[in-house]
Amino acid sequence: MSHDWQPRIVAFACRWCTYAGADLAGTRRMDYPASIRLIRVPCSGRVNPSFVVRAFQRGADGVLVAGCHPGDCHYIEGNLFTRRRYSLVKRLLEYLGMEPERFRVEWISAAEGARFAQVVKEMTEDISQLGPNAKMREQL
């Protein structure tokens, strides 16, 4: 592994909480790695899990869901759903050989930049433990 190497970390940002808080890091200036790719969903509950298993098919060393806190979901239950959801995707993740730790979901909402940009510089760094997913890749 190249000292030179940086994760690629996907993250599914909800639109109406983690992307604006992304955003909100970006206009602040606030400073974190460019291993993120923002997606923007309507709601993290939009995420199937096939996505995910996708992005790291695709060439992902890490997979980020994010969206708004339990309780103030703009449609209602959607990160509920998300929090049932997932915690299925890192058994399947497993089953599948990876390191469920190369998956993470988390709650950034809009006001919280500063909270999305360290987010993204604690995942790189568990990412970079892990080193490149070389597994994913290798059944295309």
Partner chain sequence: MRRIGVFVCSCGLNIAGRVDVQKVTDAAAGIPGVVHSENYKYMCSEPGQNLIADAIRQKRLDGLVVAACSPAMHELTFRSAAKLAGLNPYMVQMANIREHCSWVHRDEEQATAKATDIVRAAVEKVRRDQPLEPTRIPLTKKALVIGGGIAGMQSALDIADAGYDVVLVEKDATIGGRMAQLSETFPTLDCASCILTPKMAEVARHPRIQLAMCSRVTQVAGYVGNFTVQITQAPTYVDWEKCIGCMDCQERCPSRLPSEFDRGLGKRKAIGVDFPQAVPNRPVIKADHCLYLQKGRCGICEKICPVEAVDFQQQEKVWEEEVGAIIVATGFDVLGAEAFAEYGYGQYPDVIDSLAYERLNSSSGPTEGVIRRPSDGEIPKEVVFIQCAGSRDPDKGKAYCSKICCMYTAKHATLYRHKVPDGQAYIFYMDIRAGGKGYEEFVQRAVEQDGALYLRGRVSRVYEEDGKIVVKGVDTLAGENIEIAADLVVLASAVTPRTGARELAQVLKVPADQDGFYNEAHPKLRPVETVTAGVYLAGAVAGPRDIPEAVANASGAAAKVAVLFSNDELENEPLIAAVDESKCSGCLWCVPVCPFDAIEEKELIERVGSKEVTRPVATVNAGLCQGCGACSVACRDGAMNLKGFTNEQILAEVEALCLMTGSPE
Contents of the next structure:
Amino acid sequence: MSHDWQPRIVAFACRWCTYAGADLAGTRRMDYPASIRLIRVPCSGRVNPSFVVRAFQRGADGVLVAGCHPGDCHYIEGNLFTRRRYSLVKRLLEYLGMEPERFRVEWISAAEGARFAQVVKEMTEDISQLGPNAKMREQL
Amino acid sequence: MTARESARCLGISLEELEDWQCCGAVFPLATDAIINLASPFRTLASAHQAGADLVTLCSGCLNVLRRTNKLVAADAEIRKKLEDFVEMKYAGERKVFHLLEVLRDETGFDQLQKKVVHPLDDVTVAPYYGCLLLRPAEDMAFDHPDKPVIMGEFLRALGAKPVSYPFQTECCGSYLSVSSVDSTRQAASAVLKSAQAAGAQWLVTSCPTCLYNLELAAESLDEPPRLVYFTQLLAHALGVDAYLEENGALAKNVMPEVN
Amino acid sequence: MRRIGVFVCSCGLNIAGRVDVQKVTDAAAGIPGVVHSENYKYMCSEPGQNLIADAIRQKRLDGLVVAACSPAMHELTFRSAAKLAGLNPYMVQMANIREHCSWVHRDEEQATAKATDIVRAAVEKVRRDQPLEPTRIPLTKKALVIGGGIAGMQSALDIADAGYDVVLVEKDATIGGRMAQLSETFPTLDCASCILTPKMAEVARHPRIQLAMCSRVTQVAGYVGNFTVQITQAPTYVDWEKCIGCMDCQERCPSRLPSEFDRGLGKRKAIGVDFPQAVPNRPVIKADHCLYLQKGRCGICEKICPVEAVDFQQQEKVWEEEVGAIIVATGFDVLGAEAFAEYGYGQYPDVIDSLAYERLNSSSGPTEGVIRRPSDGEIPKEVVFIQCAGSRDPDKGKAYCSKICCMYTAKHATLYRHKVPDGQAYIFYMDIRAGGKGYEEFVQRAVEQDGALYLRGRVSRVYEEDGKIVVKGVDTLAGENIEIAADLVVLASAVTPRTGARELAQVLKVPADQDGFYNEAHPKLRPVETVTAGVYLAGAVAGPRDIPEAVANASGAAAKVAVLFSNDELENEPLIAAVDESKCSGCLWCVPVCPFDAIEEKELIERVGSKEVTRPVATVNAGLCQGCGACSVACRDGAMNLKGFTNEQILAEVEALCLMTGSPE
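Please give the other form, namely the form predicted in complex with its partner chain, since only the form predicted on its own has been shown so far.
Below: every chain and molecule of the assembly, starting with the one above.
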């Protein structure tokens, strides 16, 4: 592992809450690691587990799925699907040997810029400790 | 002794911690003053080793121990340092209680009332909470920080008439009695006068430091309320003071005479 | 093969200060399919938009990536620009390299690498975009206004005057809201009733405004232009159609209770109106205090009513309204007694809050405008006002400034001196915030002409002693402890959202902040809109507001509604779900996951060889689909996809981002 190795984290962010929360973190000029790359989705319920698996296959060191707090979904109940779906997916990933720190599901509202920055910091720190993802990664 | 015998009478088993030591007296606010936490940490860890929760009779101890306990449970870094320093493992598994809480939550004040053999018939007693028992409210989670009721209910269970007065949650002057006796006397006098104005015959406290400071202030007042520790009232009401007296543990005149 | 253009914005130094814009532009030029790549200082400006339009025409671009700010900011701007230049607006993708990159990362190299990645992902997304056409949907030109205070009334009047119908829902039995409780208003000392009650009457008689009193909005379905709103009306036990408003019932009712309108300082009857100028001027029975409804005795009102309007059998009423837009104007409450034990509020009758003080001042209040303290009715000679009671106090959970208290406290002190010339007002304050036309002058007048004594500091304790309320505090400017034996203490309690505002926010699907105030779509540029299209905000629902601000808000929201209603049809975002019928197996797992009931079963007729066969497939109702994409994940066949966020697009973004520029390997 090279000294300046930085983890790569792919995040799926719901456009109403978490994406806007990340915007707020920007507007407030919060400082967080440049390890994260966001993909804007209409709802965390849009995130197919295959997207998460693909990210890990292609070498992502961590994946974040983030949306509105349960009860606050712009589409009424999309994040409830997320909650159920990913409690299963998370266990499956861990069964496959993935460290739990590499995959997180978080509820970050449009008002929680600081929370977004905090989650990115935590994930980056945790994954930096773990080193690159080797488990599901395809040999490219 | 009053507490232990009273507790026995109520069916609570209290074991004195072997080799106990001072709680540290003040919870340090500086985040790097870890050494000040070593003493309460050791006390907590000892209780854990003894396999029991911790009960204290003192507001100050409760304050330091409960906050230390919370910190140790929440902050792994500080916990590690303390564990290494004291050479004991402890991660906040145990709970810390004030005896008043045990009486309220375990025994129940209604049950306590049934065990009373010498009710404090209609003595007007001012409950004095002071500050450390209640604040910081978030950490202590003891009672309402500005409108506490626990001691009033305790006194009522013993048959006394609690009086409400505005200074019941003011500070007694605390450790200023070491460095600035006048300040302490001023603070404690204000408490006593406030209780006096409310018509209190006695004033009950749950903290030895408060008691000490109040006694200091009482010297210079005309007919101040009589000062008692809550365990004394408890022992008296439960009728265990006679036993204690026989065994030489409770000197005469500790309990004030009822007027 | 697409012909994609990439336009990188420097945003002055907002982006260029941290991201090497030229490097990003050069990297973009190297991506296959990118035939044009350039950067400019302000891409959203007119010259910037012209650059884009020229490139679209000259290079025949069929896909656009604008690497600039958040799509929440300017996606619409660039889509419109593309459309003007002849490109389908849905062939535009924003790459957010400002909010998500240059503003949050310190290291220039890392920020530039990340910006490059973001641009590459956007290029891969736009490569897979298809031109989309919005569907057109009809709209109902009728508005719902929730809350009948000054903001709600102003909104309702403006919309109604523009020629559209309005349903005004008010939870109380009268409109007027908080302003009806006020005595005078700052900084002009206008009598609140004199300016408010004519407006209340105007609302009541406006032919286009329908009032739903004692009502709440309990359900909202649908979307902009086509909301279905469920309204639940509590029983009033009086048939308002029959009632002639003679108020004989109120006169004769034997049951008295503390008046909520008078903040408990006065009494009201179990049947009656909140205050004599109530609109509609119709009585309501407070069931909890009615002897007949509680104990089956009395019934005097029923017997004496000349028109037999009293109806003890009346039930809750629930009905639905179809509306095209919703304005939320639910206003504010103030922090209650439970928050102020240290000030003895709730314990000592002579410690009151500012709304109660307004009632003492009001000529229609319990003391007919004479300042009398509640305990013994004496005229207080020393009054202490405590500002920031709960506000700017994270310990009370309210870190914000309630904004109106500095001004109304100055007003209270002024009015006090006018009414009690030998009295002294003391005001404990943290800072004086008097931003507003004539506001600072007003505060100065209170100090210089009306003798208000301002003490900069906090109060530590309030307690009763010898019939006085002792206030202990500190004057931080003089560096002294202060003790005042006052006759009356007035708390400028923190402004909070209305009780129930959070629940209503969930019904409306509008996000609220940590304090429960509703979030604007953009705090600066879209202050009366919410992120939910068709739902607008007016007044203190979005944060503490004074009257002029609430009224300006209300008119702004009404103007937004009028603009919406000036259309005969609305364009629906085409970013909705679509079924590939050739892949759909007809399992219909998508149907139950759709929160909008937008998916139905349809019989597909196909020729197989020489035979005609029918099989079931899913079909999406474009009018109902909101584009959440839940169905696309539930679909086992991969037949359901979401336009603009297709599986292929998201996977392509994943791949592009995992390549990560600049990661040393």
